[in-house]
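Encoded as structure tokens, the following chain is the form predicted on its own, with no partner shown.
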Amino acid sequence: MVSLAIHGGAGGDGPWKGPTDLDPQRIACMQNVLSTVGSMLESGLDALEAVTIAVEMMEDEPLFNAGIGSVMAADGSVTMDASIMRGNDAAAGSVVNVTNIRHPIRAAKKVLEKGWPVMLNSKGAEDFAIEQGVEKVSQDWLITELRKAQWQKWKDNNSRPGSTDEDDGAILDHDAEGLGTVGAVAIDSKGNLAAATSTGGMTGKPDGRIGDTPIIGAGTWADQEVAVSCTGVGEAFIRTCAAHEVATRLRQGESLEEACKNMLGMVAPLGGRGGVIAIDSDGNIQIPFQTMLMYRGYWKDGEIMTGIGPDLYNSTE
């Protein structure tokens, strides 16, 4: 029953054109996350800490849009959001628009553990996280050369927010409107479920913009039946309460596959094409997407599968 699924964002239109030169590094990161955290789950780690560690590891990969390597806002700064939820008691924590901590997801978990409030914003979230031992970093540390190049291309072309997020080296790599949120869902050996999501948002986003990632029920949801993490155009996922919609559909009798597919069908007309990862209380995993690509993978019974485009690859040795 012990299972783990992760994503590194979804985006793009048209046919899959194959990986870029930077994609092997992203895949290697996902394989390391799945191998490391999957083994920890198998050894008895609880689901909440498992999804926290999984997302932290992706926040530490500069090629994902979370933590170091987060994309830059219109004013050239980095602001990050994260949320986490535990299924057995509906405990949740969220941080919004943080600018100087290494692991926003760890900060969100600290909020969850405190118990009240559920969501902290900006300086209040940062001060709380640092007081709780979350590592403080500078804006210069968070911003990579790739993100600087993407931001400059966005600015020079007067593009829409998010249009350059997946431009590896500011050379259009997947023709994708980048939606590089990272997330994890897990079920542990006691049957407990948890979900976590973290993002740097969208290149060129306006000051104060908040997407679905830190909003419980939109980007992240976990209860006793399912754990869900979404990736896509956040506004549409907010308007449909997308993550919670999966849980609602399960309660109405749909299978996990149907619930995820139908939820994505709801967000699509609102401009919210993207993807979702979900695990139910039976350990079933779904990782569908309706875009050109979604960085994704899962660990189950020692087997690791990863993928970017239409196909999944077995990487178990």
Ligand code: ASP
The other form holds:
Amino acid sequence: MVSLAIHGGAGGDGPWKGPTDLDPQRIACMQNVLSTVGSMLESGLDALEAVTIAVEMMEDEPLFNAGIGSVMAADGSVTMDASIMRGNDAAAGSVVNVTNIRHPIRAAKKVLEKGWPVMLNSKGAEDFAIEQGVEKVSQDWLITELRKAQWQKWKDNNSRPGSTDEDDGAILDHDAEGLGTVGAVAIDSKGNLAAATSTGGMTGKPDGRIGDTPIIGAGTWADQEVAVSCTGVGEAFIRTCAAHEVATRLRQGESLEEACKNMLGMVAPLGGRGGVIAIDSDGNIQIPFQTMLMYRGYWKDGEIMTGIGPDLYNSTE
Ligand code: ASP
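Structure of the form predicted together with aspartic acid, please, following the form predicted on its own?
Every chain and every other molecule in the complex is listed next, the one we just looked at coming first.
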């Protein structure tokens, strides 16, 4: 019954071209998250804290686009979004465009625990989080050399927002990389579901832009039947209430697999190709994507599977 799935973003066009030099570091992070948090879930940790810890660990990996290593906005700053939801009572919390928090997902969980309001933005969110004991960091700490180089490339090429998020090419002469948003979904030993998602958004995003990640029902959803975390071009996920759409389709009798695939089929025509991770109340897991790759993995019954391209590998030690 107890299970956990995570993603580290989806992206890229065309056929899978194999891992880049930086991918082993991303895979190692995901394996560590799955083995650490999977064991904690098995020992009785609740699903809400499990997804929070899983996302915090990925926020701390500079190669993912969340927390340290978040992509840079048009003005060269880092602004981050995160949201979290608990299935059994529909409690939710979200922070938008925070600039000085190490773990935006912990800030979102503090909002959830307070109970009202559900969303806080910018300075209000930061002040609340810091007052609640969430670690404060500087912009300099959050911004990495890789992201600076991607942002410079974005600026030099006069590109569209998000255009350089898909490659490490600013540093390495390599192929497409995932967008790097992170998410987790889990079911605990009591059968409770939770979902969490965190992101730096898209390289070159305009000041004030809000993606799907902090929007309950778009990037993140959990109820008593399913927990969902999405990744992809956020505007299309907002316009389809994508994460909630999976829950709606399940209620209408679709299987979890159909619900996830059909939801992705709705966002694609709006320019929102991406991926989704979902766990239902029986502990079934789906992790489909329609891009070249999605960093993803799951822990179930002590077994760990991870993948980037089409295949999944058993990485249980
Ligand atoms: N959905 C995120 C956003 O639009 C980006 C991503 O998932 O990579 O902000």
